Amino acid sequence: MSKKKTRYAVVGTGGRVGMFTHPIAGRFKDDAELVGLCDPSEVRRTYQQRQLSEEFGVPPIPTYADFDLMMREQKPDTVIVCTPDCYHHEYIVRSLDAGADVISEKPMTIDAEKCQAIFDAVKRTGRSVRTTFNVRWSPGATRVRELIAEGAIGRIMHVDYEYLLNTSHGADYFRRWHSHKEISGGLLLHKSTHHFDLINWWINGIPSRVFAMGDLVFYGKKNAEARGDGAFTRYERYTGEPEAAKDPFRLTLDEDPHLRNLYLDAEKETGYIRDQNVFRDGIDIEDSMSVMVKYRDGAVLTYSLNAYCPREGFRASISGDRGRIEYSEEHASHIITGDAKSAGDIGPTRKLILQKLFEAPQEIAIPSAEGGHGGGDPLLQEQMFSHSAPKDPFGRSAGHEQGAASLLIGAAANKSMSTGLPVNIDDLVKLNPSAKVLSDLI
């Protein structure tokens, strides 16, 4: 007797959806079945449908513009939400109320009000919401968690985390819908939620108080003109603009078949321009940010993100009362479109140093792994889609409460930047008051 496959439907068929649809149609086809693709763009959803059939040999997946019709006709067990961030809560709540569980791309949502709506829907329906934090699953990040859990540096007192986005990957947020805070919540929601979650998970901590400062200091028309780069501001987009031929920030959609099919061919239908000039007016997110976070157990995080650096990666220093862990990664040029590396680029490198008090530092080996996000994606996909996934000893799966613990740092940081005052997390959304550590949260 064959096993019953879990039925999955997707809402939002842009650039990220392949992370979910490809393993369902391929590696985990015996356990999972894709039953619907929903997107307001017919061009995008039929492109994804065609790509899945050509690459994996599956029959054409039913496509929908109407989400509720898809839910009624297909009755999926789980809905995967890959829309722009400001719509996540809407489709999460509608899915839960329709009787389905949810897997949501990070961030789960972008502000406290939307987060509370998700909490209320989970309580009302008894269904589950999973947030995909790929970085938890990478070998380097997992090794750091393991060392801390073993007590290698004792009680955690302080974390310093610096993230650098370069002028390829970092600039890309300023070409897209992400450059509007009402849609993405800004980089402290869309990008930093990975980092905040990683730190929460590493130290098994629940954030309680946040203070932040940030501004738009590099991208945007006024900044370009102020430093003498006004020539880069004379066009609204890059594709089809001869004047942009030598602009190092350009992205040309007609040169990339995937981007052309997803976005350029859909422009007349959607009005969405994927390759907007990063030095235009109208950008209202920050590109330089600093955040301080106090945790329930007294630990403190200092965090910075800059989106215009000459290289990409991060450095994390974790100090405990028995020693210190230093972990760093340098990343390749661009993880979104697969652009070729520019001159001088290096491949991904990782370094992990453990130094206990009164002892010499030692470099800790990190296992190598294949796949996106440093090898984390295949492990996460197995946990999501396989009926026989191994038990995870590191607690890397995140439900709605752990997803909220990450996004609420960003939401509190946004409020702090606007008011100039520190913000208490529980004044936004009350996380379980009896929980002492992150692993106490779902």
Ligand SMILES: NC(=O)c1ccc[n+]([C@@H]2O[C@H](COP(=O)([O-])OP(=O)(O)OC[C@H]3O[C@@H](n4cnc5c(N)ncnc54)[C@H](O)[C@@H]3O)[C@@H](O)[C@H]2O)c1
Contents of the next structure:
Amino acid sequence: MSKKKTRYAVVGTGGRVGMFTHPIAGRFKDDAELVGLCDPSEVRRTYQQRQLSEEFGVPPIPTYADFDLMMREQKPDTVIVCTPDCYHHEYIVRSLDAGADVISEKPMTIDAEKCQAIFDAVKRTGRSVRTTFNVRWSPGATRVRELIAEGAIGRIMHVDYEYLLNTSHGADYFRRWHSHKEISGGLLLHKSTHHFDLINWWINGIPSRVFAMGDLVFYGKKNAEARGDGAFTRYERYTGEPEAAKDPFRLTLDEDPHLRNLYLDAEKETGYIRDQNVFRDGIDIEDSMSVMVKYRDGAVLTYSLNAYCPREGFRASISGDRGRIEYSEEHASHIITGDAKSAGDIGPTRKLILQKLFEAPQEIAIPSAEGGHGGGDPLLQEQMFSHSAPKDPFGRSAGHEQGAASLLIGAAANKSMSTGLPVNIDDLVKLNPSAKVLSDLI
Ligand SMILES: NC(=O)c1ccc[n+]([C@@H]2O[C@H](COP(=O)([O-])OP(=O)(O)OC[C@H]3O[C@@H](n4cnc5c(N)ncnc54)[C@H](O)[C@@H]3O)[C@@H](O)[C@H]2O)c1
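Can you now output the form predicted together with this ligand? The one shown was the form predicted alone.
Below is the whole assembly, all chains and molecules, this chain first.
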């Protein structure tokens, strides 16, 4: 007997939503169906509706500006939250209270208060919230977890993790809503939530204490003028600006049909300008950050993120009492326009080295896989949408507590940067006090 299809509704129909709507309408159409698309922008929601019909032949999915109306009329089983980060908690709580489960884009939310509201709603309703940490699913990241779990380097004492964002992908965060801390929480929430989660999951650790420093040192008008790049500051945005023709930081919305349909054509409705000058006044997030984290089991993380590097990728060194793992990735540039290669790109490459104490280093093979995020996206999509997804031996799905374990490092780091003091995670939101390792958390 065939099982009833799971009914999905989405809120936030911008650049990211296709990661969810396309597999539902395509690969998993026998198990899943889309019943509603909600967004304040009619242009964006009808563009997504049209694209789904054209690409996957589905009848027009009902669209809504009013979320509660969508919930009443469509009664979805699960709501997918894909709005700017500061609104995630609102839709998560309203969905749970309306009797639906939730799949939330990362970060689950951006501060302790909003996180607590989600915890309270989960407790009140008994429903589930899943955070989509897609990088856990990439084959290289999974191989690192596997090595650590089988004890290849013993008990983990220390992690050093450096992430480089380049002047294409990194700059993109400074063109729009991400550049306002009130909306994105800053990059230690918006971006680092991936990295903090990866480390929590790799070492199966629960963070307990955080200290951070950070500043805006490259983007913004003052920084450009101070280093003699005042010419890059003379326009508010890039599209339609002849003076910006040779500006290497420009992004133009009229040349790419996807960007035009999604953002340029919708500007009059919501006033959302996607291509603001990265060297303007008013940016209040950091572009250079250093964080230290202590874990419940005593392990320590040193972390850095810089958003103005000549190339993109990361380098992680994990030290245990039986050896060390070094894992690095170089990425091609990838902003919403696709994979435009930039001059600094040397990726994509991945290198995984295992060195046990008193032994020579050995390079560990990483299985190759097709699809976004090194092949992680299709695996995650299968887990989310297929009724017959294989059991995952690596524990790569994250519920609200594991979602919180990552975002609370960023929230604590923000507090630490503003006070100059270390912050205890438990003083923000209490993660299960009897849990010893991350896998003890939902
Ligand atoms: N996992 C990943 O790799 C990844 C990559 C990109 C984005 N994301 C996440 O996806 C989410 C969306 O990002 P995006 O790049 O699609 O942004 P976007 O700006 O392209 O789209 C956001 C959409 O939300 C809508 N919106 C704005 N305010 C709203 C409100 N109050 N209620 C409902 N809808 C509202 C906008 O109209 C827009 O259509 C973010 O949470 C982001 O962190 C995750």
